[in-house]
Each structure stands twice: as C-alpha cells, then as structure tokens.
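The chain below stands alone, shown as structure tokens; this is the form predicted on its own.
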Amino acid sequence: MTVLGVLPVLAPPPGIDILGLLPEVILAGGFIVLMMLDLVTAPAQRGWLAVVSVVAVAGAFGATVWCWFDAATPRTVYFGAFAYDRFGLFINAIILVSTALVLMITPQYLNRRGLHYGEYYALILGAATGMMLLAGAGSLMVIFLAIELLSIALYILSGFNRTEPRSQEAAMKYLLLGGFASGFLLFGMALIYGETGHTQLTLIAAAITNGGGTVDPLLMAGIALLFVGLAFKISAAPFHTWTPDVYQGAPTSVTTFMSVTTKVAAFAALIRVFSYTFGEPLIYDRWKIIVYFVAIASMVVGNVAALRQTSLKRVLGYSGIAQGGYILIGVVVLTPAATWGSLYYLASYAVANIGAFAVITVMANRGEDLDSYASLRGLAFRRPYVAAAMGLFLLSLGGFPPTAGFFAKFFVFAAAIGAHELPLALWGIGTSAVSVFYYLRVGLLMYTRPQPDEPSYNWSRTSLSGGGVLALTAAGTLVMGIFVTLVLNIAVSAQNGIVLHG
C-alpha cells in the first residue's frame, strides 16, 4: 500500500509477533527497571539489585520454556527479522541459566573488590538481551545490532575496575579489536546485500538457490568477512589475540559471564547463517575450506599456548579458544548430527567453564584475583570441596568420562567421522590429548601440599550462594555425562526445529 502511489505505508507487525520476542522483552524490561532502581538504591542495599536481576532472568527463562512448547511449528516474526524456533530458544536457555549463575556469585565478589555499583547488573542484563537477540536473529541487520548491544555492555564491564590498569587495558584492547571486527562484519554484510538484494537470511538463502548454479566472487568475499566478524566473538584463531588478556584483566565475575555466553550466542549465529543460509553446495564447498582451517588453527593454538601459562584465567582463556575449534567442527560438517552435537557441546561447555571460573570468583580476596599457579598450590588441603569441584570441571573440559565434556567431544568427532571428515576428527582427538597435560597440571597443583617456606595465600571463604553455584555446575557436569539423553533429546529437538524457510 502506498501514499500518492509513491511512499509506502508502515504497518505495525501482527500482535502475535510479540510472543516471538517475549523472553527478550522481559529481560530488556529488567534492564530498564534496574537502571531506574539504581538511582534510588543506597550503596548498602545494592545486593537487592542482584535479586531483581535474578528475578528478571527467571521470568525470561519461564517465558522461554513456555515458548518452547508454543514454537512446535517454527516461524519468523517481525517480517522475517527474527526466528521464533526451538533452536534459538535452546540457546536462550543456556544464556539465561549462565547469567543467573553468574549473578548469584557476583555480590560477594564485587563487595570484596570494592566494585559494587548498581549499573553492573543492568549491563549484565543488557549484554544478555543482545546475546538472545543474536541467537534468534533472522536478518543481517538484527545480527549486527545484537552484536553491538552485547559488545558495548561487555566493553564497559571489562573495564569495570576503574582503578586497576590491567582492567582498563583489557577494556581498551577489547574495544579496539571489537571495533575492527565490527567493521569486517558490516562490510561483509554490505557485500552480501549487494549480491543478493536481501538482508533476511531466508531470502538470502532463496536468492542463492535461485542463482543458477553460479558463485559470485563478491558474495564469497562478503561471506568470508562475515565469518571474520563472528570468529572474533567466538575467539577462534587467528582472531583470538584479545582473549587471554581480556579474560585476565577483566573482573573475574565478568570473565565468567563473557567466556560462556558470548561464545554460545555467536555460535548460534554461525550455525544459523553458515549451516543453513549458506548451505547450498557450491557456496558450502568454498566457505568450508576457510572454517576447516580456522577450526584446526584454534585447536592447535589454544592447546599449545595454554601449556606455557601460569595464570588459571589465561589457561581457561586459551582453553576456550581450543573449545571453540572443537565446536567449529560441527559447523564444518553439514549434517544434523553435527548441529545437535554442537548444541550439546555448548551446553556442556557452559556448565564446566562457569564452574571453573566460579572457583576463582568465590575464592578471590580483597586485594586481587588469586588465579596464579602458585596460589593454587595446596588448595585441596584448605578447601577440599572447592578443589574437588574444580577438578571435576577440568576433567570435563579435558573430555574425561563420565563428564558432560566427554560426550560433547564424542558427538562432534563422531559427526565428523560419519561425514567422512576423518582428518578433522583426528586433529580434534590429538589436540584433546595435548590439553590433558595442562588440565591435570592444575589438578596436581591443588593436591600438592605447599612447602613451609612458600608464601601463604588468603583465600576467601565460600559464601552460601558461591557454594550453591559450584554445587549446581558440578551436578550439571555429572548429570549431563551420566544421563546423556536428558539434554541430548532437547538438542535434537532444537536442531529439528530451526527455521529453514520464511
């Protein structure tokens, strides 16, 4: 419909479309409420802001569960800009559970470090909202806006410790490199739009399918640049250089949050865009080569570099680079088994990595984050339950049975072998063997009694909420490793429920 035959009339979307964004709307509402409450909350009462944050996350999670049953028939909403499907809702659940666990350990940590400001909680919810929008993005423009929303919040959170030079350095590095990555991302989107005439993913896929079997070099350049922008967010090599420095410099509660949720959201966008939008054989055969070598590079660089570290935060940073390489196998292998294997991997990685970083968070003292190898020595003799939980998380990240990490790697490697990508699976198995060394090294340090002449480190006592987070993540790591089908069936349903057509 037009006015005077020239200007289009902007009609509002159907009312039912709000259901497709209900979890995101609830979380964004919590963000606004927190911004208002922070203006009237006394400094001594800021712990209540954490309670409000958890309530908002719980409300968004409840809406996600309700939408899961309502989205049995996947569809797009808001004129194709957002996907209302079980794939996005599965990712939402991981992000929301991870956010809730981080919020539970945050108040005590911020109080010990003298960083308890109300805007922290609003920024966490703002970043989580951007991540959820990225998980369900059905348009290139929504992908870009979601990435910018989550990135701006994380830039600020990385430098939240305003008096510590290392935290300010982390924020500056993340901001500068993130800006370059956004430039690559936007340039790639411009090329894709120029070649297909669309920004919606379903219409781009249709334009490629109807392209007559030809591949335009500019389209491939756009796809490559788009991958570079997303690879930065998943910390894939060689776009990983910011990761260990930012993980070490940012407050540990922020590192705990961003190490999992950012990677989960970015992988959701990667799978949706590359496995389905650009899954046409002629296109796939070309971008597969790029992702193939990035996956191998991530596995090798992450595991080899971690061998030389003496900071647990840096070790987990490089470990995250390697874990991203394993999950990229699921993107390279264009089969349903690879997709649901990647989804299961993301869930198992979330519980183990949050648990590992939570150990550092809950044990930090007033002066600094005690994450050096020297400070870990003898932890089992002072905090036996904390050390046992940390050992379990490291075993899961290393892929030892009967933890969730073992089956996560098994599903991804099996999918590669089933798709006749044996070299990729062998690279994954070989580099996993290398990772065993630095994971077990940390475990050995915790169970080695310190010498009398070594300095004694004053680890803080574990709070009730901190102990609860460690218990929940440890239970999740074991339950997912023993009762595998509990999450696996949900991951398969999420893979089957992804929007393929508008």
Given for the second form:
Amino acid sequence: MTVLGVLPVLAPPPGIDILGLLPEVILAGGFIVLMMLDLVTAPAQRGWLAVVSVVAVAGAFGATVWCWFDAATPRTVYFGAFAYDRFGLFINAIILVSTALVLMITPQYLNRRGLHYGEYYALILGAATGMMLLAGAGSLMVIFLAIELLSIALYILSGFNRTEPRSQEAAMKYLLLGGFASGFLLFGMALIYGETGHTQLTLIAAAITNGGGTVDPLLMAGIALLFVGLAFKISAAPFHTWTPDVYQGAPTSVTTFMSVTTKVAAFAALIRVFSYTFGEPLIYDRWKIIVYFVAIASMVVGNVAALRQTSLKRVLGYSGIAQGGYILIGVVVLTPAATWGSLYYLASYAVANIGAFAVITVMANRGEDLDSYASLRGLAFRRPYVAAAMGLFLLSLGGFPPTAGFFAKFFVFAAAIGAHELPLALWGIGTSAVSVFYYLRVGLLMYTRPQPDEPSYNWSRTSLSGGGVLALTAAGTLVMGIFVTLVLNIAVSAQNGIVLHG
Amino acid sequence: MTASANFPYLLALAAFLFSVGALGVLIRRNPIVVFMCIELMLNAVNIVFVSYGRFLNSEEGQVFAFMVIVVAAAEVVVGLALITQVFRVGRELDIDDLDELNE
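Having displayed the form predicted on its own, please output the structure of the form predicted in complex with its partner chain.
The next block holds the full complex; its first chain is the one shown before.
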C-alpha cells in the first residue's frame, strides 16, 4: 500500500475535489472551532471569539482570492454538485467582506445589550458558510441544503435577544414564513426533478434543451414554485411581508448581516438557476412574465411603503425590497451585461447597506436602538463624521453620482434598454425618483438643528472598530463610484467565468 | 399495480397533502399547529420525490427525501425552542398577538 493510499485525503477518489470548496471548508472549520472555544472561554474574554471568527473569515477570503486565479477555467466539483467558478467566488468575496465588517461592529453592540454569548460568532460563520455554498451550488439538493443552513442559523440569530419580546416575535415570524417558503421551494424542486430526471443544474439545462420544443406544464409549475421560494429569500414583493418586521425586531448587528448577505447569496442562486439553467427561449418566455411583474412590484411596493415609515430600520428594510427589484431587472434580462450589472449592483448595495445599518448599530446605546426619525434629528451637530458617512450611504442607495449606487443603477438600466426592455428601465428610473424622497428626508433630519425643548438622545461613542467599519464602507462607496472599472472588471470576469457545462 | 400505474395517484395525494398544509399555515393561529402544517407540506414533497424516484428509476429522489427529513428535524429543534421562548417572555401562543412590529 502506498503512502497516498494510507492518507485518503491526499488521494481523493475522482470527482472529489477539496480545492473547489476550500473557502467554505475553512469557514465551516472556523464554525466548529468557535463552537468548542465558546465552551472554554470566560464571559469576559468573549471578545477574543470575535477575533478568531475574523481570522477564519480572513482565511476564507485569502482562499477565495487564491481560487479566483486558480479558477480561470471553471469546472464543477463533487460530481457536478458544486460549481467552482469566478461567478461563485465573486459572490463569496462580497459575503466574506460583509461578514468581516459585521463581526467588527458586533462585540461592542452585544456588550451594550448584555447579549455577549459565544454562539453568536459560530452562528454567523455557519450562516456565511451556507451563503457561500448557495453561491456556488450546482445542484438543486445543494441549493436546498445551503438555504436551510443559512436560514436556521438566521432564525436563531434574529431571536438572539432572548428576553426582548420584539426580537422573539421577529424570530417567530421569520421561522414560520421561512418554513412555509421552504415548502414551496421544495415542491418546485421535486417537480423540476421529476420532469427532467435530474437534480444537477447542468443536466437539467441539457434535459430542457433536448426536450424539443414542448413546454411541460408540471415543469413550468416547478419553476414557478422554485421562484417563489427564492423570491422569499431576496424579499421580493409580494413575498416581502416578513422583511420589515424581522429587520426591525432582530438585533441590529444581525440585521446588518442578514439584510446584505442573504440577499447577495440568494441572488447568486437566482441568476445561476434562472438566467443560466432555464435560459432556453421557450421556457424563458414563460417565467420571464412572472419575474418581470415581481421586479416591478418590488420596486413600487418597497419605495412607496418606505415613504410612510418612521423607523430607520424599517425604511432600510423597505429600501432593500426596492433594491431587490432593481437587481431583478438583471435576472429578467438575459444578456451578459445584465448579469455583470447585477453583480456590480450587489457589491455596491452590500457596501452602502452595511454602512447604513452599521451607523444604527454603532450609535445604539444600552437601552434601545435609536432608529426612530426623532432620534436622528441633529445627529450631524454632535457626530459630524458619522452623519456625513450616513449621508454618503443614503446617496449611494438613492443612486446619486459620484457614489457606487449611481453606476450600479446605470449598468442595470442600460442593460435593460440594451435588451429592448425599455418599460422595465422606465419603472426603475421612476421608482428611483420616489426613493429620493425618503433617503433625503433622513439626510435632512440629521442636518436639522434640534429644538431646545426636545428630549436629547444618548448616542453612544463610536469605538475604533466601529469607526473603522464606517470609514471602510464610506471609502468603498466612493472608490466604487469614482474608479468604476476597478470592481467592474472583476464583475465582468465573474460573469464570463460562470460554469455552463459540467 | 405497477409503480407507474400508481404514479398519478401518488402525485395527487401529495398535492392534496401539500394544499392541506399550506391552508393550515394560512388559517391556524397556534404557532405549534402552524409548524405542524409546515411539516405536512415538507412530507408531501417527500412523497413527490420518492414516487418520482421510483417512476424514473433514479436514486436521486430518495436521497433528496432523506435530506428533507434531516433538515426538517433540524428545523423542528430550532422552531420548538423559539416557540417555547416566545411563550416564556410572556405571550399567549397565538400568532395574531404577535403584532408589536407593525406600523
């Protein structure tokens, strides 16, 4: 027996390719290590768990960068269950950077709330692992398992404030509606599997192409149900009802995390499954109608409902629904420009949204989150830098130059016009104009001098890590808006690198 | 009867159970019962997977059904813990009462 035979890890059977899953394996390892470290760490030392988790995320990021250069020729690994391509790695990078930023603002927030339990970090890494698996999923089975891995971790995290009824309510709503959506997702998968005979995306695509000009009604029903399940995860209207409630009730550091990473990962799966697996013209013509109307509904519902809110967390929840609608334009339109436009949009959305929620997280004091409009009044006079950063994030979310958000919207709308989908672009531009009202309203409130008789709010001091996160996200928003090609080239290369055939 | 002759009935049964579960989620107010209805939906999907697997003579359907069973069990663990905790922070077990997060 050779040495390699004794160490099966070094000589895996064909089809098993640990390299293709390296970032996920590192993060999952961090998850397990943190679960065990939590048992032996004294409560006062739990800040170190945050350090360990950031190290695990940094390791996974390093592996992602290495894999990026290694994956110049994309392939599928684990018998086609997982795609090792630049598309998935681009999404991995967004998820990992977002996770690291959230971990940096977390310990301070949890300490103020008296919630500093070690399992928080393990759960965040577990959820991030699920998201990365979802981004690279090459089979319906992996999509399902990845969605459940991230969802179950997020159910616990939304209810992390065990004694706060609103946090419990958020967790309960998320759990029941999430389980409900999983049912639809699975029924859709079952029908797609049954009608094509495969669970691997590349084989499904081949089976549809070989189907020869007829559209199977059960297959279409399956595709529609699968879309419902995924639309729930990206909180697209009319499957968005849980979003504002969960965002408001969950601890703010958790909201920061889930509002960005879940959406990014679910969009990766949506693009991979719909644009690249169900792209067959006959099928596309049918599902396009559904996605088309869900995109418009999200833009309208998100932006109009956000106008009526008085809590910043809810405003950002509804704004996230609307942003999801804009990114859905990139799913409806099948051109490559639409795909890299959506990828750029996801990156810019991640940076600006993490920043905006980080402001609420960093400013939170012991008692409450201070996310009401009243508590924002006059922020600029007491915390000029924080207010300036917040203004920048809101400008980016509203799509003003010279921020990342402007080019994100530009690329997506231009892709829609380029594919002769002018109405979609017009809906997008029209609803963006509506969104300016509520983004500017928050900005104006921060720069309004408070009345002397108003109660003064106790904003927390910004810590070094909190300020660092705000500075990094603000810099990211500006850099992506000024040196556009920097991220754009990577997004285009990610789109080029997507696995099409196993 | 052979597997393929049974097949339409199995699919119809699964669709019926799925609808019962979905309807239950929409109209029942007790979170534990809602949760049971979600489990019913997942098990209806299992019937679809297994019967398609038999019909197509491929193992993937049965493997998928096992995955669903495992995940459903994990979801129950978290779900029941959360429901217990909602009850503990002083609520009636009725989802209509969970309306603090609304504007």
